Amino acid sequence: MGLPPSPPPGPAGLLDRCAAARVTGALRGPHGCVYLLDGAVTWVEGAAAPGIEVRLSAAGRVPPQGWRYAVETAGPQRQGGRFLVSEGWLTQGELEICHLAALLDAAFFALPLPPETTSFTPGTGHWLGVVRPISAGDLQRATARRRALLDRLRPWAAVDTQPVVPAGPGAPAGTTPRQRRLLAHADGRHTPCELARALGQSAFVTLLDIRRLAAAGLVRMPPGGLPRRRPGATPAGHPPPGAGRGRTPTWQPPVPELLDTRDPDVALLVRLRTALEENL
């Protein structure tokens, strides 16, 4: 499955118009579904992104029966998230963090919503209920920032929809724990999004990591997918000739880290994410 195109500049899109009209219901597009309450986004489903149930089940926090009970007891008030908290499966803080992470991940694939292929069902809500609404503007800006990060590695986009094949055994020093985990599970049969679902992690971050690994020569590019390189240029992720003599070479990712921790809000989310990863 390819990535949806970036929205062209111009008049307000469908999501903006629905937000301005403060509509409540579900917008179903070709790549996912956006749930709205009074114009605010309460949930997003993306076909390529693992849902919150996949993430928390993979982390061992909520067993499959917990999700079944939550769906069954959500009722017309759609209070599945409240049920998970009341039963002790999650704390409210954990629910909100995981909800936001899954929502942003799905939005990356679901947006933009093309008007000609998007339907609207008024009054429809998601069984999880309203956890922490986000404005349409904030959601689209966050998605644009993520798309810009991925676009920096556009020459390696050919790996997005192909089975991930490591270039060699093991992982060199300098790769992140998440990248080492991806390399360990890459078997030449599963695409990045399939690996994300199997591991219960962000599909966007998985795409970003796989492109970074391909740029560093640690993941094989599909036939005909290698980016053109100027004669004598240094491959991305590799030191120039003669650099680091007398030292053990350490691989460095070819682009900056995903999150700018100079932003206080981002720094807080990073600390929360780190705390969750250490305890999951």
The other form holds:
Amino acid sequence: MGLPPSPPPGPAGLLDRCAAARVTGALRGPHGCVYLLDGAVTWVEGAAAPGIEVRLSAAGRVPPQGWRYAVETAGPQRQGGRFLVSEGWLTQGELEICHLAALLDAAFFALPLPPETTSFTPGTGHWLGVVRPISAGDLQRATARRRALLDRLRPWAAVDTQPVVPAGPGAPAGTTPRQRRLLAHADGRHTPCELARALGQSAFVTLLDIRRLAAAGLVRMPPGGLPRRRPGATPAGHPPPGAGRGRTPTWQPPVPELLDTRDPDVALLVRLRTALEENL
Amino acid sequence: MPGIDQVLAQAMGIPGVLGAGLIDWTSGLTLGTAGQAPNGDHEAAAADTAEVVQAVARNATFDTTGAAAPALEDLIITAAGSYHLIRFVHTAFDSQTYLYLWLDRAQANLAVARIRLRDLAAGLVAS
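Following the display of the form predicted alone, present the structure of the form predicted together with the partner chain.
To see the whole picture, the full complex is given below, headed by that same chain.
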């Protein structure tokens, strides 16, 4: 007799297997490319998240022609990161922080890598070179924590891929500087990821801010994207329907003007739906 | 020109310091650590302090200047036996990191630690 056997580990993903096998090369998936050196992640790039070039150019830290020099100088030894520092455009600390911020942002969209649509190129590296490798496990746990943060705002997920439309003019009170900047640049034509690229800032943090702004009613939800109340769900701290007769409805439409519209039919329908959902 | 590891090594020279780290607050990812961590777990300390920083960073209450520049400088948690000091690292480009110091309360001078950590954060990004 002894302790029962520990449960078998969950099915390891493609990245875990490559890390365990200490491979060197590039894993190219549908949403990004992960570069590995002896199983550690040295760089991640993808279309959704602004890379290190976009971030540093937006901050005015590297002149536009500097990138061409850096890529050319990096050469087969791939020492592009070291070149940026030696030119005096960045400190070593800035290179390391910017590198990891861009890597983390791209990993959010690139991971997990689907085994059936991911190709592997052995031996290859990125022109930036090895700046600060990070373990595949640490990266996946960090990405999971980011995903959990975004999932708390799941009812407003419809704004993720739509052009951002501010609900009203001006910068409302109660917003952070970052949110005010986003509202100032939201012109109704660009999606959150396009705004992130234009501003040279994290695509993940932009998604989070746009969802928060939508939840606060400061960014319009796209048509048909109004959050639906799940049957049986009640707001935190409130008793289930029927427990407190006569209480005021706590549901708020994400676009406050919907209740103030001049079209009486729409206002009536919204009130009707709110009342019905209160009693589901 | 200091990198993350050099700055963390310098942070370990601050009187009373037990451990130090540089952490991304949107994910709790440690970019570097030095010395000890509370309960011997640097990753847990990073994830837990990141939650504190998120709670502060997302609320407009702590930013009353209305300016475009980031307003947050540091967070101090005093506990029995220790101080936890968090210093935001402001970079010219977009990033979300902070320096974290775990200090022995009997040995540390909080005012000195704050000033030293402020200078280390500035040194990490100054050109």
